[in-house]
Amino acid sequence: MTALSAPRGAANARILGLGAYRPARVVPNSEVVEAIDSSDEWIQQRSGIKSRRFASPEETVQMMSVAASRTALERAGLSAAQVDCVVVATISHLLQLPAVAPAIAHELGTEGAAAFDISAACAGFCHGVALAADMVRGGSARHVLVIGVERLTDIVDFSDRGTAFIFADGAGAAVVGPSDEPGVGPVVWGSDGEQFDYIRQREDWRDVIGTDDAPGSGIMPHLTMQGNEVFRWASFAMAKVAQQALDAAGIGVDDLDLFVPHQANMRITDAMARSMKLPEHVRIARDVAEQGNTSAASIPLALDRLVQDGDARSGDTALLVGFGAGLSYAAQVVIVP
């Protein structure tokens, strides 16, 4: 039997740098209420959202990703040529193929880095971080760029009272690389496909109707969500997943500095914090209030906001919990770069 060489990676992995891109346009609740017969008070009470960011036509998935990635690389002290792999978590890159990751890798100036997209919706960034850490430790890459990016305004029905006020656009990026000490804890992830229909595209792509003059210019498959069911699942089931991630990392809630859940809804964040009995010293990300729900981009955007506002410092211990369509989830403890 022929013996094969086995790759050897770093003993540990950590996040080396963070970057974020927020679209320029700020959209207050007052701009979305009329189409859904609602009010600013109702939206804030239901979700905690005061405003959100909408991308312009120029602020594409690729453009926002490249901007966030360049910041992350600069903060990590690395060049694009040192990136071995680019992982993009998104559900709003509207080409079925090719993936957007190779185009991003090329524009950044990587030297033929491996590049692929993953589709795990709001849990996508945490999935990407887990994959990146495993690559670094397994030896298939030394530096991995993980991007969470969405242009959800392309697939939102702005007359849908259940979703129109929730979703928004943006991008966040993290560079994962080797470390002397553990900086990314074991991932706790999974799915509950029995509840597959709770968050989904309303229409199948096969049902999109075009015309002879403009093929494919018909109905856009919009997002739809069973809000009450998702709220109950996320508020309670995800608190258990969060505790499992702490246990896997070998720490308790008292050891945490930051709690950075997917920015779905302020009520979900509050319910999870109560269920976990988070101590008062733990700083909780609440980026959803001004950013809205950006699905795969929400966790890196929220973590970067904490850092930029001075609420998080290098070396802090943060618990990340992503959850959403699928229903899919992933959680891990990380050290802030």
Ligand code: UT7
Second form
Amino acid sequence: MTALSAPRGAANARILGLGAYRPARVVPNSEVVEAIDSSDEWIQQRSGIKSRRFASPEETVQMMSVAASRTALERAGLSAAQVDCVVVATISHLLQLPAVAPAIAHELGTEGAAAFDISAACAGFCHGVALAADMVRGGSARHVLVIGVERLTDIVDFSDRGTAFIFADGAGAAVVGPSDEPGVGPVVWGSDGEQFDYIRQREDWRDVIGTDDAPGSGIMPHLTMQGNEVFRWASFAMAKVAQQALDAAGIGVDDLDLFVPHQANMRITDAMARSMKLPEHVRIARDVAEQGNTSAASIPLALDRLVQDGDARSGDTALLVGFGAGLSYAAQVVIVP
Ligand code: UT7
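Switch over from the form predicted on its own to the form predicted together with the named molecule, please.
The complete assembly is shown below, putting the previous chain first.
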């Protein structure tokens, strides 16, 4: 049998640079309450959200991704030509095909980098970081750009009381590359497809479009969520996953500097922190208050805010926990670039 060359990667991987793009338009609770018969007080009390960002027509999935990626590359000290692979986590690129990643890779100026989208909703960014670290260590790429991006305003029904005040738009990006020391801990990930319907696109595309014999609804299939069930799952099960990610990285809560869970709801973040018994010194990401829930973009946006506000420093340990539709989850400890 002919022997093949074995792939050879770097000993370790880490995040080399982070970038974020927040749409310019700030939308306070007062702008969304009327259509859902709600109040600023109710929204703040139930979710911790005070305002969010909504994208303008020019702030497309591609535009926001490119902006966040340029910042991440600049901070990593790399050019687009050095990127071997672009992984885009999103649920709001509204073409079934092709993926948005090749267009982003092209606009950035990569030299034909491998590029593909992944669909793991709010857990998408952590899935992307796990894949990227494995690619760098496995030898299939030296530098991987991981993007979490959403324009959820395109798929939210603004008359739906359960979702209209939560979801928002934005993009975050991280460049993952080789490192002397381990900078991305082992991923703890999984899914519970029994709860497939808890967060989903309401109608199948075929029901929207229809056939010659049976016309479809013609109505945009919006996002729908059984908030209560998801809330319970996230608050209890995700604290265990977070602890498993710490164990897998070989550290305890006392060694942790930052806790950056998916920015779904401030009460979920607080429930997880309580259940993990996080010590006082651990800084907790609370970006949801000003950014809303941006699904795949929420973790890189929240981590970037901690860095920009001076609450996170280079070399800090950060626990990332993504969870959402699927139901899917992924968590890992990373070192802040
Ligand atoms: O990102 C992916 C993962 N997603 C999540 O993790 C989201 C998880 N879920 C949640 O964050 C929460 O379930 C929500 C914030 C969506 C809702 O909060 P909740 O505390 O679960 O509210 P609820 O659905 O249990 O409703 C409580 C009450 C009800 O009234 P009664 O029956 O107690 O009289 C609702 O009718 O609040 C009422 N209500 C509202 N009132 C004002 C429901 N929606 C609204 C609203 N404004 N928008």
